[in-house]
Structure formats: C-alpha cells, structure tokens
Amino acid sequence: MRGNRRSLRHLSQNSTNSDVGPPTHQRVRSAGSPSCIIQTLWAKKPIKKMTAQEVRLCGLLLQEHFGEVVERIGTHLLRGGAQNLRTIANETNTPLDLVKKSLCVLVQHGVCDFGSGRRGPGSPVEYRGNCERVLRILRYPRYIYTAKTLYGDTGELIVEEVLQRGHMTMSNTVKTVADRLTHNMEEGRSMEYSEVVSSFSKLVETHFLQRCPPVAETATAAPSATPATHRTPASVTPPTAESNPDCYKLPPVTLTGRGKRRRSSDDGEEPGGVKKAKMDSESCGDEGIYWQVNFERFHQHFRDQAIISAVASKLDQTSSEIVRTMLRMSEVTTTPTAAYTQPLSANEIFRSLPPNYSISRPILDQYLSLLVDDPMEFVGKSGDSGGGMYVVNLHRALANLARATLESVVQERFGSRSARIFRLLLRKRHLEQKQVEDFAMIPAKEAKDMLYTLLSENLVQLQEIPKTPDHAPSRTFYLYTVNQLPTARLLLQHCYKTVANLIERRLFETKENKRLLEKSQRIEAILASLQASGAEPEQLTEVEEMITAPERQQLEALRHHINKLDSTENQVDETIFLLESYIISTKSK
C-alpha cells in the first residue's frame, strides 16, 4: 500500500509542470477529450455545503498531486461555487492562460464540471468543483493495491495509468502498461499486448473499469456560445456512464505486438513519440472510446471486504466464507445504493461454495440459520423456496460497522468505562443519569464526570422532557441519548482534519529535508547509471560513500517517519470510508 502511494505521487509530479499540471501534450489532449465535451451541462440540483475541513483537505490533495496553481483554482471553485472563466481569473489574480490550463487539468480528472451559465443561453460557461471527487484522490493507493491483489501487476499498472491520466483509450492503456512491464523485465524479454488486453478485459467484466459517457449525445452542446446552445436547456442532466448501454462493452480493438523497452535517447524525442502514439491509437479501432475507473465498484468491493472481516471476527471463518460467496454471486447485479443483495437460494449458495470448503448441506443450513439469528443481522431470510432464500442486509451491516467504529473511538479517547456508558446509551436509547449509574455499575461521581465529558465533545446529547410548560428543573426529565448519525458525521469531520494534519506534517518533513533527499536521489541515479554501464565495485563503493554516516542515519529516520505517516493516512481513510458509506446508506433509505 505504501509503495503504491509513493509511486503514484512521484508519477503525478513527474507528469505535471512545476505549477500547472500535465505537460503540454496531455493538456491539448484533455481539451478535446470526451470528458471535456460530455460534461457541458449539469442539472440544477442543490449543492452540498462543504465544511472548512473538507475544503482544507481538498486543497492539500490538489496541491500535492497537481501543483500550487491548480490547487488555487480548485479551492476557489470549491469555496465559491459555479463561476465563469473571467470571474475565476479576476478573483484568484491568476493569468487567464494559467486558469485555462488548470481547468483543463481539473476537468481531465473529473474534479471539475462545467455547463451553460445560470443566465440562460448565450451566457458564459460556468465551472464548478466536485469535492467528493477530490477526496477520492486520498483513496488512490487503495484502488491500486486492490487491483494488484485481484489481477496482479498488470491490473495494478492499468488502474494506476487510468487514475494518473483521468481517462484513456484501451489501446493507449495497453501499450503504455506493456512498455512499463517490459522495461522492468530482464533484457531480451518483453510483455505481449494480448496479456495486458486480458487483464483489461477482466477489469471491465467485473465493472472496475467503465466507458466514459459517449460524446455523440451532447456533442452539439459543447460550444456554449454557439446558436446550438438554446436547443439544450441548462436543467438537462448530463449523461452518466451507467446510462450508456455499452458501458461495459469492449471495443473491437486489434492489438498485436509486444511492449517496447524505453531507451535513454527517447527522452529528447517526446513530441514525436506522442504524435506516433496518437497515430497508433487511431489505427487500433477504438478512437473516441475512453475508459475511466469505476469508483463505486471499488467502494462496493471495500464494503464487502469489511462485512466479511466483521463476520469472521464475530463468528468464524466458515461463516465469513458463506457471506463472501453470497456477496460474490451478487456483486455485479447489486447496485451500489441497494439495501439488500439479490435473494439467493440455499441450493445456489451450496453449489457456489469454494471446493476446499467441503461442508455438507445440513451444515450449511445450520450456518445460515446461525447468521440469520445473529443480533448483528448481516444475513436475512426473504423466502422459503429453493431451500430458503437469503440476502445480505447491506445497510444494516454498514450501520453496525459504523457503530463499532464509534464505540472504538470513544474507548480509545476516554477509556473503557466511558465506552461502557456510550454502548449502554446506544442500546437503551434514552436514560436518566441515575439509570446510567445503575445499569453501567459505575459510581455516581465518575458516571457524572464521564457523561459531562462525552456531552462536551458532542458524542452524547441531552434531551429535556418537561412535565409542566414552565420547564422548571424540578419538574423536568433530563435524558441522555446518542444519535448515531450526527455522531458519525462529527467523527467524519474529525477524520478529515486528522488526514489534513498528517499530509501537512509529511509535506513539512519533506521540505525540511529537501536538500538531503535531492542528494540521495542524485546518488541513486548515478549508481543506477554506473550499474547499467557495468562499473567496477570500487567505483560503486566510492559513490555510495558520498553520503556520510550521519546523513544516512538521518535519511533512514526520515523515511521511517514518512512511511509511518503514510500508513496512518491509509488507516484513517478506512475509517472515513466506513463512515461515508454509512451516511450515504441513510440517505438512500
């Protein structure tokens, strides 16, 4: 996971200019790419108000991956809402050319939408930032690691390339990945295009990759100032990838050959190489068909893995394997917002179990009954045909996972006794202070202090129920309660703040040791060049000694510290994902 984060960060920085973003040839391509045409209109729907922590985290992510100018433009759009080009340039004091290039980068990666102005036909095009899409950058290493786990190194590089560039054609992706794999192979070996095509096809079949919405549906609405604009009102919803019937259909691409090994002399021939790559793409039969990462499908996989892990820790491995089988059978047919999976009969589950789980049918029925009767209610029974119809209760599972996360946070911050009170209020809903003391078996003074501490942190709420209209304290019930959804939202904001602090700390550490890191990179480059030219061991040792022992020790401590920060970011992101999934599930009920 950490290695993927580092490689992605370096790739993003290498593929961008110092302040703006992708190099010129990528910016030109993105200006005419499908996502720049298909997103010409947006629906007039209510805009979610973003918190200060979300905007701060989005700004840090944009700065780290795309540079300071893109971060300035993106943050301004997130704070100010929909604005036209001239307004953005004036309010950010940025040259118009840089604003155009920055918007091009943001649109290329789906971070910015644009559409006809609010004043109607003929008004300037307006741009609007997408906070949710920016926050997904934080999860890029997890997407890449998942692709590596499921489909090996080839799947990892395919997803990494598409994430890095926003969207790509299948032919360009296959050629780029084959070249990268060939470059890392031994001399004389190369990667065949057909192997990369096979991995690409598997990612599409399992819906991890999907086509970008087609150009033809909204191509006429692209130029906002043309007379054709009035034919498409601003309230029309832009097409989504799922609305395309060919969303997961592979184009008839003819790719034969092997990956080519990069040579040092190729660096100075980039424009010609880009032109050649474009010509090759046009001759493959998939021009105009672009592919993007299906984030919802990855999130569905993360959710399923969290449910499986929870069942394994609560019951046993066999129970988790049964739930895994049920989720795998319905992973493509279940929508991301569905409350339940598709009903599956016990006979279908029995036939689909892995061969190494040689359990009999009566044992399977007992396990299914155990899962249905479990208080966590991960599995439910929806009918009796086919030996019984069973579903996985996805929303209930997310609520239980979020509840366990809240309890864990309270226990880590305030101790086991406060966690006992918190769990008690979650279970009993409303309790007076005396009842909390009795049920939790905690002395009155300690229980009072713990309740007030949780109340001050907004983890517990106090509800007044007066007996009389005058709200006299002597004639009023004071009930403590826990509202799980607002508490989850509060914790989610704390998580955003934590990740932003971690990123700022990592950037600070890197800046403070910039000279040492640059020296280490130069020496590593020299060593790699000498090894490639067959230098003698004495020469290699002499170059290695250019870093002194104290510097080497400082460098090792720095790398250890940054690796720990990266690991912590990934762990906090897992909590963010669970809380976000739970909050979204409550909206879709």
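Worth saying up front: this structure is predicted, and the values here are computed from it rather than measured. The term rigid core refers to the most C-alpha atoms you can superpose between the two forms while keeping them within 1.5 Å. Positions refer to the first chain, counted from 1. What changes on going to the form predicted together with the partner chain:
- Residue displacement note: E542 has its CA displaced by at least 2 Å between the two forms (rigid core superposed).
- As a two-part rigid-body motion between the two forms, the smaller part of the chain turns against the larger by 9°, taken from C-alpha fits.
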Contents of the next structure:
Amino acid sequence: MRGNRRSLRHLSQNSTNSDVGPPTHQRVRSAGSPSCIIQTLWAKKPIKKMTAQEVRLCGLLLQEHFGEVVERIGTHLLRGGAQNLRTIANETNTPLDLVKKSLCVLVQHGVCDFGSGRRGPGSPVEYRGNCERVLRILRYPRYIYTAKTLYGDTGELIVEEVLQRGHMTMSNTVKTVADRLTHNMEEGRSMEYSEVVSSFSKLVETHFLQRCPPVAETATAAPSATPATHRTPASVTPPTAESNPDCYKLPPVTLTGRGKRRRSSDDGEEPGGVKKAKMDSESCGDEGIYWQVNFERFHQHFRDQAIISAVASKLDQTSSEIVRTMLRMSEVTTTPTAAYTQPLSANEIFRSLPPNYSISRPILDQYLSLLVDDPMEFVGKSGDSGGGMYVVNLHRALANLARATLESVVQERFGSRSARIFRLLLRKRHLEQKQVEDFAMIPAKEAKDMLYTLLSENLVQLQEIPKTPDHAPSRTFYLYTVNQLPTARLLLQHCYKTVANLIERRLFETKENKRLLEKSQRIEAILASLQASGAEPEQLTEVEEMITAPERQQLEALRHHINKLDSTENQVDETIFLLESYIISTKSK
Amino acid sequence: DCIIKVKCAHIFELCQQFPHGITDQVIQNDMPHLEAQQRAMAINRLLSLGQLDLLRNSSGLLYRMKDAQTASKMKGSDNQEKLVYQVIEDAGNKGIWSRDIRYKSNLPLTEINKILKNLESKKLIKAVKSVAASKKKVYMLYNLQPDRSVTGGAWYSDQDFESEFVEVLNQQCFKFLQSKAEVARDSKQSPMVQRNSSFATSHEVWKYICELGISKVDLSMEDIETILNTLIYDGKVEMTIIAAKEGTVGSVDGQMKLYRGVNPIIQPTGLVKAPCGLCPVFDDCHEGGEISPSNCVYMAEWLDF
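Having seen the form predicted on its own, please provide the structure of the form predicted together with the partner chain.
Now the complete complex, all chains and molecules, led by this one.
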C-alpha cells in the first residue's frame, strides 16, 4: 500500500526560507526603487485558471502525500489565488501555527511560492499555490523508474529521496541513500559514499537534478544590474532555477565514509553516536545549497522516448535508432519548448551512431530520406550542407502523438466506424453530412447516428454557414468539423477526472477493509517480533492461523484491486503527459 | 412565302448532308444571297415543324436534323408536352424532379402531372427513384441509363447500401496491402527498395480484386480508390502520389496513386485502460452522488476481472 503519508514530521529539515510567517516590517524600502516595482508586478501576475477537476485531483494528491491539514490549506490557496497569512488562517479556520507549518511544507516542495503583496513591499507577504507542481506528484513513480533505468538502484534512491523531501543538500542525500542501500545489502557490506556521489554527479551533469533557485530576499540590496531609471523589471516572476548560473555545479565538498546499517537494537544505545552524525553533516560545507529534481528534463526524456517508440512502430528499429541519436545530440542544445531541434548534419549523425549499429553511409542517407518523406514528418531537411542538415520536428511529432491519442480514445469508446468518421473529419476539416457518408462508406442512417453521438460528446463540432442573411435552416450549410486543440483540452480534463476517480475508489476500498487490514498488520507485527526473539515453528503457525482462509482471500483480492488501481493511475498519467506536452507546445508556438 | 419554303427545303437538305449539325455560318456560305431575316424565318419554320433541333455549342448555335423516329413520336403531342419533353431531355441522365420541371416550363402542377402521365404511357420518359431521398422521383428519357449519383453506383443495389460488400472489399484490400508490406520487410534489402516494394498502385489492387471475383458488379478503378480511401480513414493505410508517364498502366492524368499498409504509431492510450475512459455516464459521476467512484458497477466488475 502507499505509505507516503507525510504529515508534518519532516519539518525538522532545514527549510530554505527563514522568514515564513507574519512579515517583519523592517523591510522598509523607498517607494520608487526598481525591486519594489518588481515585487508589485509579481503580485499582479495573472494566475492560471484552474478547473474544478484539477482542484479536486490536487486536493486528493495533497491529502495522500501530506495529510489533511496541508490539503485544506493547499486547496484553499489553489482555489483562491494569492493570499496573505491572515486570510488563509481565517478562511480555513485553522490555528495560525498549523497554517505556518503547512505553508512550510508546501514551500519546501515548491508547491507554494511567496512574494510581496499587492499593495507594495510594505504589505503582508502573499502566498500563491502552483497547481501544475501538485499534479507532478502523480508522475513521481515514473520519474523514479526512469532514474532506475538510467542510473541503477543508486540513481533511483537518490531521486526518490529528493522527491520525497522536496529540497535536500547533497551531503544529506548521499548519507541517507548510502544508509538505505547498506540496509538492503548483506551483512558485513556497506555502501561507499563515493559511489553515491558519482551517481549524484552523473544526475547533475545530465541536468536531472538542479540547484534550487535562490530565494528572492527582499531584505537584500537592490540588484545593481537594473538601472534606477529603468521601469521594466528584469524578472517579473520569482527567479527560476535556470537563472542561477551555478545551477548545475556540484558543491566543492568531498564526502568520505560508508553507509551505516540501521539496526533495531541500536536505537537506544548510542545517543552520542547520533549526535556525532549530526555534527558531521553540519561541517560538510555545503549548507544552503539545496537540490531539487528538474522536472523539465525528465519531461524532455519522456517526450523523446515517445517519439522514438512512435518511429519504431511506424517505420523500423534502425530508423528509431537514428532518431534516438539525433535527439541525444540535441539534448543540451535545444530548449524544452522548441518546435524543432537544431539542425544536425548527416556527417555528425553518422559519427555519433552507436557503435553496434554499423550501417554504411549511403544506407544512412537512405534512411534519413525515408524519414523525411514519411507523411508523419518526424524529421525534416533544413539544408544541404555537410551531407544534408536534418532536424527533428518536435512540435509536429507531439501533434501526431496527440492526434493518435484522440483517435484511439474515440475508437475504444465508440467503435471503429466512428473512429473512421473522426479521422475523416480530422483530415478533411469541414464536411457536410452527405459527404461524410460518401467518404466513409457508411449507410446514411448509421452515419447520422454516429455523428450525433460524437456531437453530443463534444468531440465533433458543427459549423453553420448561412446562404441567406436570415439563417433559415433549409438554406444553411451545416458542416461537421474537429478542432484538435480544444478536443485535446477536453480529453485532458477527462483524464484528470478519471485519475481522481481512481484515487477515490482506492481510498474507498482501503476504508472498507480497514478492520481487516489492521488485523493483518497486527498479526505481521506479532510474527516479526516472535521471529526476532527466536520462537518455535508451532508458535508461528498458531499466530498465522489467526487469519482465516476467507479473510486471506479477501486480503489477496484487496491487494490485487489496489495494485490494479495504482497501475491504471500511472497509465492514465501517460496520456496526461502526451496531451499536456502537446498543449504547451502549441501554446508556445 | 414559297421562297421561304424553298429555302427551308434547301436548309433541310444541308442538314441531311451534315448529320452532326450545321451552324449559321455554313448556311450563309452555301446561300450567300439569302438575307439574314429570311434565313431566320426559314429556320424558325423548320423548328416549329419539328424537323430541326436547335442546339448550342461553344462556337454558337447549331441546327441539327431531328431524329425521324422521335419526330414521329412527338407528332401526336401538343406544344406543352413537347416543352416538358424538351426540359426532361435537357436534364440528361441525371433526371429532373417534377417541381423543377414546373419552374422551368411555368406550367401549373395539374397540367404537369397530366403530361407526365401521358409521356410515361407513351414510353417516352421513365421515373427513377433517387437514392439520396427515397421519396423523390426523378424523370428522364426512357432509353437513358441513370447517372451514378441517382442510383448510387456500384455500392447500391436497389437503393440499399451494401455495407457487407463494402466491408468485405475493405478487408480484402487491406490484407493484400499488408501482405505486400510484410514481403517487402522480410526481403531484407536496402531500405529504399524495401519501402518502394511495399507500395501497391491502385491499378494493382484493382486487378487483384477483379481476379478474386468476389464482386458481382464490375468495379472500376475509382470504386477501388474509394475503398482504399476508407482504409486511409481507418488509419491502416497511407497514400502517396507519384508522377507517371502517360500511358503507363494505371496512370490517370500523369499521376499514379500508391498505397501502403502501415502500423499505428501508438498503442491504445492509457485513458482507455481505465473504466472511466469508456464509461457512458462519465459526466454524471461525482463523489457523493448516485453514480460515484465508490459505488461504480463498472469499476467493481473491472477490478474483479
């Protein structure tokens, strides 16, 4: 079962900000300075509108991961926009210190950020929730799994720890991960810190981990870069991680040591040792440098994976390897929202192909021209120098993937003939009723029925073109059409609702069987303690039989249900990722 | 007046010489001394006698000798019938609806109906049921074949759309293209050759279907192309057009259409793996309502699967 209920217990972590709480009025600034204008503009930044489904899903995710109090505060923030501390406390009827602690948690995880209020730097600090960040929680398993495939168990644990804590220093991460790995190893072996450090640095080099953005301290001096006469702010938003030039630089500390095996008998014995460990961490030298997971980089990786598998199914394995090479070469040179990668010459591609793919140069040229000629237009040719300059059409590929997703949903939900009509309308844009019947070769009555069903589900729209100014129905053309972008948004909302439904069902199933679960946990605890103290086999079997066979079956069924619901959530999240990437890519074109 | 009659006879002889019709220019060349007014009178007389047909082509008016048989048929009818007959004849093989006949000839409805019944009994025209609107009848000349838009062409037999026939053809074409693509893939030649050999022209598919002999009706290449287009809309096939020399088999206007079987680019998407993705009452479902995730029947069934 998911055990990620982090309530307020990890507040012992150092938080990156020291001034959470009622604003100190020492931050007095002259009214006309640029930084206060920057701060005011932050408060006026338009908030992304959230739909009811998104709020519901965010609420469920927050509750599962952080507990009820944080969920209440978080949902209130997401619904209400930027608010100051007093407002939050009053409107949610929560005591002030609980509000402060919840805000701490939210800021630690990057869900909430803060800045000066609407009325200028003197007004109370306002807090703003970030809905997208909460929705990323759904994707945590995928991030962890990717780290595992790329960097092994060490990488997996590093990413898992950083995700769970939000922000962590490198030394802290290394120690925790080393301890966990040692715990899973055999007796007598332990994990070297240096191995963990090397995995950590690999993650940072490939930009999967990044330093947390520096906090916009309002007490610091005005940034000297912006001239006093200039009104336009350098950054209206709080500084992003990328704006820090040291974003991907490892701190200059050396960590030596090995992981410590956590023994249950050791707990009470060495308070001195525990204290010593604490003192060690404080002297490591990288205090204040916190690391977070770079979600954009992971998303880039997922997008590349989707494109490569699409090419593999459409064409063949070798073509997908070529596209994989091209994408790998453009990893660091292309911005995440670019419509296509930087041009790569055929010579470069040839040199960078993996060594076990020995294809000759003319064959490579043939594959490249086949990729260019393919109607899906994954790859485009942008010039002829260097043996041909090729780009990967990222936006086009995402649009094709989104389109295939829409078609797949229509096909599964309404049948292959409706899918035929849907694809037909996607291709031909606007068609009359009669033309739809003719092109799709479906009898008139059935075609009408299918079109009306799709229309009622809002997957197909009707466009009226009047012949006469009085819009008389008999003298108007009615054309059916499909718009890809709005339909993608609609399906995305459906996905959010589906995931929320799955989570609710899982909670319901757990609640229904609470008594049984508690009993089985008690039995397991008894068994474990008996085994540790060396009991005889008869005692163990006696304890085991306290759970009857039908109860065991019920437990099995419950476990099966929960796993199925969990895995389906991840699968729906894949659809969410494709649709979100397509929408973002289209918006930024 | 006798001069006019003589001129009429002269013009009629000219028409007989040129059965495809003569223009004004030809008459003028032959009888240069004939004034334009007299010429017009002569032609009008021949027209009213029903011995000449007046046609228009791109270069002007054309006078043609009327077919003797039809000329005799129309003898018994009066002018109104002749008018209606003319209108129907002009409609060619698409036929014309009775209301349109009324607009064109400006005759009242009762007259039209009487005339139509009359003409039908004389076996000069016939009524054909249109496939688009089943209640609508269009009239056309008796010996004409109705146009495809009226009868629906090869896919309709007696006004019924033959969906099983279309389905069978659909599957056969797809199997043909798929097996061709597989053969090309297994041949392990250079990728260009592989791709080119996985294509099939519409002509090849047409030949294959004809040889299969599953169709009772003769299918033309355009029919096969409409079937292949439905395969494109099914997402199973893609098409390219290449330039072809005039005269190569299967080329139309210097182009050839090539079809190829393709695989879908993604697996069925994640949303449809959840019961909510396919749920018919998705919009009615919310927590605490009659239909909610906690008491959802579809979920219960799906979980126990």
